[in-house]
Amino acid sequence: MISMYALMLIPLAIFFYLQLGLIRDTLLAITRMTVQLVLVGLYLKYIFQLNNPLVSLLWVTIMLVVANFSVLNKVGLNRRLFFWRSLAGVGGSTLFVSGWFILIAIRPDPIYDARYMIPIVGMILGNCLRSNVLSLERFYSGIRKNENEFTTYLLLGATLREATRPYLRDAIRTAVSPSIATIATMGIVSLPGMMTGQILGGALPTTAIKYQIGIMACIFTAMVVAAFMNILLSLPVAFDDHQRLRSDIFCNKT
């Protein structure tokens, strides 16, 4: 483990040479990562041993709530207005796709086995988090930067859904394009984490490939659905009665 930390001296040295001012942030991030992973590892050990569906569901709920807060904070949206709508979007897509993968691909016994439920939800949720940040940020920043264009659509008789459609398309494209590029090169340029972990654990490559294809299909579906639903669910509270973008929806960004 110490040797792995020692490897981080290389990027830190580069940061120091270029005077990027990232050394402190990097050290804090590594420290937080280490503490969080150690604590979660210890906690998950007991969750897996207990294997109680209510306890597992509670942990999944905590994951969803923390992820939702993270999305809204990074985008700079008012948590009071968007919290429940954003949670419904990311939570609904994550739980649906995770349940689909567990029930159809893995079929553990019992079906609520924490060893499968929590890691799979975590993998899918982590990717949904990134796509939601990208899509929401691009959608609302696009409307703010092109307010005259957006208003013109409305004055020409477009409904709110029709006027926001170009920005919705751009937001979804921005959110999923990196994943499409990753999927296109997977297997040749990179070996994905789930597949690599199974192979290192002794599984046959053919078996690992099947699971990796399945989880990538689930992750991609959840990303698209979550990004799409989050934007649609946010529309009723993001615009006023005159279909103007409300200024109070933003809290961290101006």
Given for the second form:
Amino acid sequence: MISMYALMLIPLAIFFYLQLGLIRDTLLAITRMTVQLVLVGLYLKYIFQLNNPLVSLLWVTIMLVVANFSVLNKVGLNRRLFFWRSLAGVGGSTLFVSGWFILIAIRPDPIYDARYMIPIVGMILGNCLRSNVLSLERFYSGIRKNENEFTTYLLLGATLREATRPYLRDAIRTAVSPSIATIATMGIVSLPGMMTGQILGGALPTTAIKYQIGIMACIFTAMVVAAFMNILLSLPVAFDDHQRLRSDIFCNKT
Amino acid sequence: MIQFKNITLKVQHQILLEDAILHIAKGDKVVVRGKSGCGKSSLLKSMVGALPLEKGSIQVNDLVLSAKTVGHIRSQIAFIGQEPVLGAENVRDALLLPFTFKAHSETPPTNQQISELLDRLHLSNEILDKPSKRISGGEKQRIAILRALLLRKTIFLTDEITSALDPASRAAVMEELFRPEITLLSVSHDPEWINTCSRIIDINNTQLIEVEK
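Form predicted in complex with the partner chain structure, per the form predicted on its own context:
Let us now look at the entire complex, which starts with that chain.
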């Protein structure tokens, strides 16, 4: 383990040489990661041992709430306005797709087996997080930067849905394009983490591939659904009754 | 036809208009003058519900501007700014854009209507296939006006639109916008435009003051 940390000295040396000012942040990030993973390892050990559906669901809820805060913080959106709506978007899509994967592909016994539920929700959620940050950011900054264009659409008779559609398209495209590229090169350029982990853990490559394809389909679906739902759900609170973008939807930014 | 009733307009904590009144009759050609930043453009924007009113109300054709009526009021008004946004990749798509919205989807214009209007506005048919980014500011303004005419708008709000036009185009634009059936509320510094308008309003000390011609 020490040797793995030792490897990190190389990037740190490069940061030092380039005077990037990233050393403190990197050390802090590594420390945080270590503490969080050790704690999660402990939690998960107990959660897996308990294997109680209520405890597992509670843990999943915590994951969703933290993910949701993280999305809103990164995009700089007003938490008070968007919290419940974006939680519904992220949570709804993650739970739906995770449920699909667990109930249809894995069918564990018992069905609520924490050993499957928690890692799968985590993997899907992690990916939704990124797509949501990208799409929400792109959507609202697109409208803000092109306010004249947006108003022009309204004046030409567009409804709010119609006037926001170009920005919605752009936002979803931005959020999913990297994933399409990743999917297209998978297996050649990149061997995904879950599959590598399974193979290292002793599974047959053919089995690992089956799960990988399944999880990729799930991740992609959840990402698109979450990005789309989140924007649609945010529309009623982001605009006032005259379809003007509310100025208080962003915090800390002017 | 258009009434600004005791409106107060505030932009970024600065009061631009306070308790201001303006009545415009059908077919009036009104020009608003004043120092830059005095609220001329904001006055136009408030009429289409793009800027909230601090106080007072705006009435267009018996409809008081509100959340319920804003859509209907916008459908009667054309807003042409200094640098109008076409909102599509090429000029033809920009002209047809409003007809992709539900509100106008049943009344798409014919090619003949478009050609006729292009002609009247001193634009050639070839412009239809040009990318929107490649046409000049003056051409953009005329395309925006053409689009509004295709939508049969009768109330025009224009903001300094002649500044980018050559004399021939300006004459063509003015001929279209100064037709009797059109009600015009404009902002301009152009002496010829101001002379052609039937009413002149100055913004002075947060008030709208009519100037005798």
